[in-house]
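The chain that follows stands alone, in the form predicted alone, written as structure tokens.
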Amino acid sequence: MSAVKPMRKIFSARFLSVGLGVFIAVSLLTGAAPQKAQAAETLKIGVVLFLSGAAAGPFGIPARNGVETLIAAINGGKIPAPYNTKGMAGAQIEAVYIDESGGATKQVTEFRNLVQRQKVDVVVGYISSGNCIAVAPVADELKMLTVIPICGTPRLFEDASYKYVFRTISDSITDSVGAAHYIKEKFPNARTIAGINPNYAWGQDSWRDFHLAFKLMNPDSEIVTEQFPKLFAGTFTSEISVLLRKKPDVIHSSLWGADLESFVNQAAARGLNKRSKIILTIGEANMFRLGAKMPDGIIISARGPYGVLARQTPLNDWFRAAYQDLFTAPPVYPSYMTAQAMLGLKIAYDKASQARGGGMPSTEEVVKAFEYLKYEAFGITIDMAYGNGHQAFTGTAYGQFKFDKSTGTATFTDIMWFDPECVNAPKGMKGAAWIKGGMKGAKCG
């Protein structure tokens, strides 16, 4: 689907009157006044995420077409009340949409690009922990309103703070911790565990919160194997030869995209999943493309209530049904990570807009409005709460795999939801320093 084309402005007879027909005449003249209607009526958004490579089939062309739902419905101001109105402030946008792949210098780069030359007036994207931890401080830098919709790595507001710069999800916290509890619920006599991982800030920091929450849970848990293969690697002969041999009860995994779509079939291929219970923390984002070849009981989450384990309600019934009429298939977690991203935007912009009296807002009143804002998205709420107001506060879901061959549906069954209150570690302190901690303050119902 191309990219929504800015409306032309068009300048009725009626408007052509007096003192103001004398000015947009000699301005038409001067070349002014196009320019200054073509900033009100267009906003132009630099729209980030992998198009091409291993990671652009589960997660970015998915992604993609989260963003592109949204921009028709707020374009045409189809999204239910209270959404409903046309535009951001009442501005159309206009996408531009680049490639994440390549590594965090090129996206450095190519952001730069965006700003200085493109001249965008919002960037929103980076499905990469790499990307994501890369460009934030050059968005500051350049001073470049900047939403990430999928990044997870606790690092990003752990480790810094930014004043442009907004993540609408909760991070890789919440799904490890998540991840420990399911398995103390449902699999109470697990005490041996693994992890394959993929090797740098997402996997690394995925692992080590998962085997310190279930560590914590289950004093007497062992790590028998601790897997880092390259990310993209493909072939996972062996890792999957050591996490036979080594037969933990639970193997724990965050790898994504093609990575994780090759591990799930060569474990299935040699019996993995029959000797270990897998959790794949991120796992929802493939399970409709593995559809059967996904063995019947893996652990998945979608790094929150997303997608299949989205609660039901008006506005996530609007958004699947909205989705599904573009793109004749279910909207899966970085669909609805996306679409969030953009809803809190147009939020947002609507916020500042009416605070100032009407018309376009500038960068600095929009993160004002940005700032702790609380929304209903689709079928989840989101509160940034968190990062000075630039981090979203959000609980987790997790569920078992099951593939209905009679119907050919990918769904779950035993699914659990987990409020924020319980996964997230207090404001202001970091999430492995709050597991080892004991999770003191936690409150799960």
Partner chain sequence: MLTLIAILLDGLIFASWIFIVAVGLTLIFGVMRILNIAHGSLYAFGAYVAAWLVGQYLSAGYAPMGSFAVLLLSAIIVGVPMGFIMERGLLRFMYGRDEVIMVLVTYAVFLILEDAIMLIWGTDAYFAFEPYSLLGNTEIEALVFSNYDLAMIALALVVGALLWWGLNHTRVGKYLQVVIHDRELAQALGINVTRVFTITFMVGAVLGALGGAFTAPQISVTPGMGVEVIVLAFAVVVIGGMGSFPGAVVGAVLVGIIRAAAVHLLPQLELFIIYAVMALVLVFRPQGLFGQAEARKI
The other form holds:
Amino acid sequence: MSAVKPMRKIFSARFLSVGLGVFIAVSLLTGAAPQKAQAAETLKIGVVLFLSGAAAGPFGIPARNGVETLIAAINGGKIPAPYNTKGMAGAQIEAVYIDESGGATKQVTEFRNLVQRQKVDVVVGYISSGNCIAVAPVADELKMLTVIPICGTPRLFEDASYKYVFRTISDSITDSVGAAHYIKEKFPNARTIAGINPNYAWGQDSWRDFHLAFKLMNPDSEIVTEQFPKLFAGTFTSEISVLLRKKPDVIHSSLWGADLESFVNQAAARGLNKRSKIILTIGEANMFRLGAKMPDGIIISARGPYGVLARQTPLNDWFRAAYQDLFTAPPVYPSYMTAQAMLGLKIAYDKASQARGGGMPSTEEVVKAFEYLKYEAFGITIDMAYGNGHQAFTGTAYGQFKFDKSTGTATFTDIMWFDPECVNAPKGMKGAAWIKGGMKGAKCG
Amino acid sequence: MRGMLSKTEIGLFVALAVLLLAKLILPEWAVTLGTVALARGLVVLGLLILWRTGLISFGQALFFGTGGYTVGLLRVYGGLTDIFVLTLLAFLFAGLLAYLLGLLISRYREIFFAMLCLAFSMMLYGVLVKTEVLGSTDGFNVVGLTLFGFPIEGNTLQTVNYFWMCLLACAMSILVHRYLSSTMGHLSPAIRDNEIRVEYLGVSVQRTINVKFVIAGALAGGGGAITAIAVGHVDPDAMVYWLISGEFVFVTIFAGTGSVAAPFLGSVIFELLRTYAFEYMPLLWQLTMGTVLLIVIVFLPNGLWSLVQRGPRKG
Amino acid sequence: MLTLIAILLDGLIFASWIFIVAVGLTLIFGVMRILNIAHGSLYAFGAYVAAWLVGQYLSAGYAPMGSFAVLLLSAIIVGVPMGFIMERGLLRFMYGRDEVIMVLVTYAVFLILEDAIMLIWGTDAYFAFEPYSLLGNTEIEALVFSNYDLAMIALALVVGALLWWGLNHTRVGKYLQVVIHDRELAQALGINVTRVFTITFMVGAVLGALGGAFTAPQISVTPGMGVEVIVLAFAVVVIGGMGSFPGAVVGAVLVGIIRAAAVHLLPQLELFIIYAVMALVLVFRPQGLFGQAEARKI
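Next block: the form predicted in complex with its partner chain, after the form predicted alone:
First the chain shown before, then all remaining chains and molecules of the complex.
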């Protein structure tokens, strides 16, 4: 062990300045570099998705593949009409990929780096609710157009309003209310419910909205247990014991990523699915990976009519084929969500460019073009009617999982579609308040 | 030397001037990064005091997080918005917490000391993660701050926070430097070498250590506060988890403990290294950091500061 | 009553899992005075190799029951070479440095190995669920337990018994005990401390990998899985007394039961309570429940 030397003779002002000089020089050099790399005819998009950690495999990677499918098609002008123009406002897209893992605080710092150092023009990304809530105010502060394709917390636009932030999907209210409707229709005798949801905004909101909606539809129902394991916990031995012991009719879960796969494995092995009806609000992302390992009869959604639940349209057929050409596996809902975000962005850019008579529009012009935009995406119509024109207003679908042994593919039975007006609060109303107030104004077909 | 500025202090003032002037030429992102790096340097400065006594805390994120959450909670639930008031309260609360825990922890040494710190930090982590009103895993945003009653945000906030951090870094370094040069401070290596002998001198080792623990805790709290203000967000994984404590220990050893300026220099280099590793090798940044740490431990046993130290002797 | 049974069994299952990991950690600390953070990486490597090998094994069409042997084998292929390389290739150059520096060295190795996992296996999650359901279930009234989980208790008992026997009835084990008790005395007695260190580190590494390998069939194996484990294993080791073998047993059971009780009765406290117990134990017995108190040096 070395003794610490006395520090009297250690240093002069000169040498401290040398150290500081290094910092300043490095910052300056690299700060200046990307600016000249920015050519006029390219649009630089920062893409932030989980590329490592538990959420990468089932979520981040298919989501990134969705982005890549669209970038290739947009740059080549290959999307079917009317979207067959090359590029966004004529500019070729160049993407920078950033890993979303590491927590919200780190993501805020990385967002600043993307904008201020890498000088991206647009940011597309954020899967985790914690991250999108943390980043949104910074996006507005830096006036950076940010399109959020997946993050589902209703708090994003209910608790604040943003000028530069857009979300091209519905929030988790849609999933929770849809789940309650599906149970009510298909399993009218279900009375006791339990939840196992990840311990953060996403899981807490999903569960609360579900059990409130369920209680409203079934006033004599009862919650028997609510478990909130830590995100990415991996083993759920004790939690499953609790669920077995309480014997609920329905188990609601918004677990996702590797957690979902671990939970399904452990629950199925111990026969939990035989005793209770399990509803996985976002199980579709994992169903092709799990295949026969997912027990039949589990109720699954894709957070909307995406993936196998998507309507068959020419655009959807094109997307499925283009995606499978590049990545062999079929696209899952995260792929659909990032793809429709990219498509919305292209439409907004093209529209803004047209409005100014050609050329590259300013961020403000794109924002204006994006607000209240209504466009046909891949099997779904995206209507940016929520959050002052910043959030989509879409319906959802639920079905029961079935593994078709003869073809070896994952499919659905008993699919039900729900209209946007059935599973969303009327515009301008907070979702949770709407449910608590008795879901007035819902129009279910 | 009494009443005069020592060489170190003159150096620190020059550094302060350089840092303040640097704002004119630094790109925006570097200002935020610099603020965060200096804030974390403040935490490491606290660890330096402990390290000189032969102690290390594997739970310093406890106080870092306390500082961050003090700002966050007082802003959201207490309605306090002034960044100076918030930062000073963070120093105070973290110091107070350190005092209370220190009554217990200061009885321990070596790995037990380190582990007890870890236990307490993980307790706070456990509470935060499971408590919804405290934001659980998501944490919450810290926005709508003011300066003397005027709302500030965006670039202005970053600039003010940066200047404030530079002033704090300079002031705290000087205070710590003076403390280490005082009688109490000189006891540090003595306690490290042989505490029973120190006690024969009529000094309560436990109380001395508690004082150091309080200073270290308060510094970490201040660092956490500045970080929360700069980033605009607090969450348990980024502020309280054991990996964050690990990073602080990492920087302490990486920087070296030869001078009160070392933690800041080390922290700035650490943050730069990390952000570039993250940008250019998004899947290999941990590997890069680990390798750098190994190299420093093997080839520079006294940390990066030994490079600076070696310089002036030749000239 | 059923709740009690559930808490007890859940607790023991959790305890067995964490014991296997923690006992390797405590062994290394006891003998070498190294708090090995990279133990978490060994755990993760064990899980990855197991998930990958079991997948290969089953797709080759061999008897499913043989996959348990594959799990065991995975732990050995990971632990033996990695333990050897880490100890001989790196750690031995650091002996004599401060304990904290040693922790940081293993921390650096941990960081490097975390990314090495992604380099080798990519970012995608791996799973090899088959062995988990091979053994069937046991039903106790409303409760259903996977026999695989119950077998983990047996595995932990076997590991514990083997270690106990190894420490008390073999020559190497006795040397180890001498080294744990007094390193200088051991050297004076002519014990080859270098070799003892290498063996200890390899055994410890195998145990870490074993914990990971037998967790693999339960979960989707992903990068970052070693981070959480290591700090939990630390808690167990500290509660039991660092370097104490009976301490690891008691620490694991205590942590397992308390955590299970929290999940069943007060889910909010699940994470907090483990570290609260650790702090409590440290307050009243800083050396841990079974640790030896060290004399103050004069």
